[in-house]
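Take a look at this one chain, the form predicted alone, written out in structure tokens.
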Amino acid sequence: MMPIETARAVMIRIFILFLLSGTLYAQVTSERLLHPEREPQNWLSYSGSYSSQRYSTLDQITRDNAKNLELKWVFQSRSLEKFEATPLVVDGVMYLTQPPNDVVALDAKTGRAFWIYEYKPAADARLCCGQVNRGLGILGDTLFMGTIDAHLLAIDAKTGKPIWNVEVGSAKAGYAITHAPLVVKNTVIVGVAGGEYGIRGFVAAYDAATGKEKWKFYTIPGPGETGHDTWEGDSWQHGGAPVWITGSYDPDLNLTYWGVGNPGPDWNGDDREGDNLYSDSVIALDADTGKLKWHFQFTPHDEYDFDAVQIPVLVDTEWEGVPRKLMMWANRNGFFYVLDRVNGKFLWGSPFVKVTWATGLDKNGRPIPAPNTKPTREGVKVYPGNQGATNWFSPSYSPRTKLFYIPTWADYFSVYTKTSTPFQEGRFYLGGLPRSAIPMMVRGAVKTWTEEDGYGSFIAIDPRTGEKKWEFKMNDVTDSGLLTTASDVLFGGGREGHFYALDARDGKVLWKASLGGMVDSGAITFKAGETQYVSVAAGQSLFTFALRN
């Protein structure tokens, strides 16, 4: 990594750099937030645009050059952690996360770092799955980033100094942001992770240039509220239902939308009977006030570890011959559902890899549960697996091709099982363990497995029919999020430490670069110049690629 400058030095690079580029410094305010298809050179917020389409107009890089790909720069982080971060591009300077908390700003074209802030977290932060970060959001000059000791901060774009931070939740609690915030307008949204810690879960809003907190609204009802009565007894209290993915937006209607992960404990609900609302479901939120519109739930009385926090991506399109504002959500728990998002209405849902713990999907969307399939003391095998049909890895949907890319763990198991778990803050409060063939990372595992116990792949669906158009399978699952561009080039790759260029009509591979490290994040493409780049973070670094000169 190169050395970090003064901060009069950093200035006039900065200054430099944007007077070369035939720029001037632009603050990115809400118009541009809104209207990111004016400007597909920058990538303004976690998905790309409000819609999470991760779909970009570039397209310089196309099916027939691709091959021609080379590796321009790369950053090299000091943590090794999981490197899960999507980074921002703003007019030629890049934002990056890496692990656990620290902000890089960086010279999209060459790699050269700007400016570093280091935030140490607290050292009680509980956290289930690693310390990892995805990502920032932007306003103004204003950089926003979610920490895994639960804060909010705000971060000079300029210079990397701080200007407020607020405390989200108890990091003692179990309390944790691993998330991009949204922003929307003056507004800074965030969820809070710790599901595992049986947190109550909550979605919050924040003045983006105080901090003070707006609105916040609780995933599991209270006394009095609607749906309380889905949770037995005091089982609402820790009941977990967490937010750790970035939302989305629709400015028309002034709903931004959220998946709430999975209810607490995780494997065994024998003291939370009900659905508990409104975990693993869809909730859409009046931006302004924090208000529930309306909810979908995914899974209800989760008991195989099902988060719903997939990323809701947003299609204006026909359905059945008619104008319809539509979501469309490939759910861990093995679905691909259509939703109306004006009003939350059941369109259309189907299984894109092997289910067996519900039999299909009724008229309204409610899953069938099939006999024997509940977690037990002994254990009982289920398809999809407890990491599930799909995670947190974003999708993307391309409005060239109208299909929906899935980055899947297919066909693979779990064996179920449950024991009794007591609630203690601060500590797991799982009620069981999953045992899989393909291992859980987080633990560093390694095992060998064969295809018949499950393998990763790309899959390629028509969201109005469930028709696999195309699958990709590789040797190995995946953690990666998936792009896709105007010249119909998709971009992802898989823990082999494989980064792919494929076609993305019919998944054939038109370029392939080996990383050394697993890709546990999203590509983004971006333009410095005259040139178009793409991105993408792998084990310990961010790799940028362009075509030969």
Given for the second form:
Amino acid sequence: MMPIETARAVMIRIFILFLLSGTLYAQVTSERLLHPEREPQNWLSYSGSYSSQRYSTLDQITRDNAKNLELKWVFQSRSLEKFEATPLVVDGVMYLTQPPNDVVALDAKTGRAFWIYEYKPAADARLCCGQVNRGLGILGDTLFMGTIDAHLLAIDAKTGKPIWNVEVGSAKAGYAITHAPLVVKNTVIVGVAGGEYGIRGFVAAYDAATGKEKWKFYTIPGPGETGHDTWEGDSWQHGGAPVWITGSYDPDLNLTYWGVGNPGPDWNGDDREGDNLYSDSVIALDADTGKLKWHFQFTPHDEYDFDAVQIPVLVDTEWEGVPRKLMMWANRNGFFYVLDRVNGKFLWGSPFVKVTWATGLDKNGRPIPAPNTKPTREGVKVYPGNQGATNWFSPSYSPRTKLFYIPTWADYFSVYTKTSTPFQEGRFYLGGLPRSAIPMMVRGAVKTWTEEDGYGSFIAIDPRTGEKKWEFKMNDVTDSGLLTTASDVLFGGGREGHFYALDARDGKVLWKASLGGMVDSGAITFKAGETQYVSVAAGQSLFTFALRN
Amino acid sequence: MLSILIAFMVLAPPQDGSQLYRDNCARCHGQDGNGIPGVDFRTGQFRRPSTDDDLMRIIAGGIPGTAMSPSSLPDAARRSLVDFLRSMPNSAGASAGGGDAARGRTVFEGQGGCTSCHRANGKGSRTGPDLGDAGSNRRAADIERSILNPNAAILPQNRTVRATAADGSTITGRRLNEDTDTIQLIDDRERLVSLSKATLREFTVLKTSPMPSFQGKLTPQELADVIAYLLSLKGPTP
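Can you swap the form predicted alone for the form predicted in complex with its partner chain?
Then the entire complex follows, led off by the chain already shown.
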């Protein structure tokens, strides 16, 4: 008979092995996705959590030691497209997309590849602004990726082999998927891009095991549906309203939240009189049925291309002395909003950059249009410019500092010109063209504009008052997402190719790396072994840093 | 979404014809060129074209009314592809034809015991190579060789790794990748593992395959059936 002490030791060892197998190598269950705070060493979804705060409780890298960050490894993509992907990290393995739609599994400590899956999109895929992909979703041992030819794929996370492949929309008609899927319970949810091609936008949900469609919500109501009368004539059939950034999810309310893009044609609303619901809105959809619970439209009848394609940031905090479920939203149209995410009620809003197209917001949050700011055939100068006060770049909210951090294009304008564009399937459907001194998509080798044309910055605002606590100014604009940590470090970059660690309390620079290419994604942080890492894509590569040993 | 078309002119690197064939043709025509009934590139005979230029034109323009769609491949790539097509009669596998895929699946998932290491159609272990798209990237002759003589067929990245950590624990798995300092593998519990060689007490890469030979263990018909089954696996299509 085994001595009691030995038996106890064996039991303890078995228990430890069980814990190891359970925590280090278990499948990514929907329960794990609900509680990423229990495993801050991982980064399990595009925004790090369903609340999309891009906030990590890791604190090995501090305001004091951030100056000791050094490069640990680089993954060089075999693509010349913009690198907009946010990686996932699951138990020491990083899953990353290489534009447009390859998937790689890397050792998170060394960057060495386990496998690569190379997807060849259809040649007739149509993208307005680069063949990009922003990342993956995961459930169990399966990764999910939307493709630029509007397919949704399930891929075995262990082998890199495709499991199923469904067509979500018609690529040649301009439908595409560029964002990371949102995984809720056993469902994979995606929206479609194509707002410049006259698509009819939608969000659709698929069974994670089979790829079978579960529900579909059109972001433009059809005949007989509420809101259909906000579109003139047959303009609803090709009015855009795409969804090309990942949504958020409130498990208590069972609601998913999605930012909806611009109505089409972008800069000429003459043939689509009305508010054009649900373009430029946030929509709250039941996760199980896709039914619309509420909506809030930021920019009715938009003629500036002010997509509301931003990350819905969910914050539970006191509001005027009462605990409340909030949604915070820094919009491309230049206003910052606080909404009640239970019912979509507008609580507060204010501009965070120079805004001239509206004089303010009314008590319901509806913008008050400024006179003589609609696009004309001759052109009209309006702030913010076409790329917006911010865009799809992830903001961050720190529950420690209680500040909301926004990557901005500040004091930036366009001259908006309107033309006539007939609709033709699969062709650009723009209705005009905005002109700006600042390049819209890509910085060239040298700067070709002046300080009067605008600049980039990270700003920290108090969401209760709109007070700008600090601003970190950059000479060039920024397309970078932001990340905050429990040690009050903020990470972000810009088009100049610099990647910064800032003090989240006051915006002071703690550390900087020059990566030689535009930072077009949001950084993540994770732990492998005992080390905290920070990864960010810049140019055509993904860079991973940690403290010097 | 955003506003302006950015046209990127990317010069494609030169590609060999076999790669172009795998990427553009094999899904329908099969790795052996006989995936479509009545069309068999290995015969060197083509129903419509006779010259290289005829083939070039068909690759570019497709065949209206059929699944053969037009291609935007540049001239040089189409020329390489035609060169490869002309070389195919010499590369046919010995076991092509005669098998029944449905029966082969029964053998694969049953008496053959293949799923104890291999995965296909969502079934089986991942410790051996996933064969879910074997028909898109392997020829009949390759599959036959893998089944009958695994040691001769094992790919370098699939070799078995045995490592002993500093604490004496052992790790066994299939090699996925390797560099000077590290090695990446999928272990016998289907975990993706990266090992730092400097931390290992011992480290061996086996040159033999862990797969037994099925020579004499399958009847010729069963072998043909399994090959037919694996050739039918093209990966998921929408």
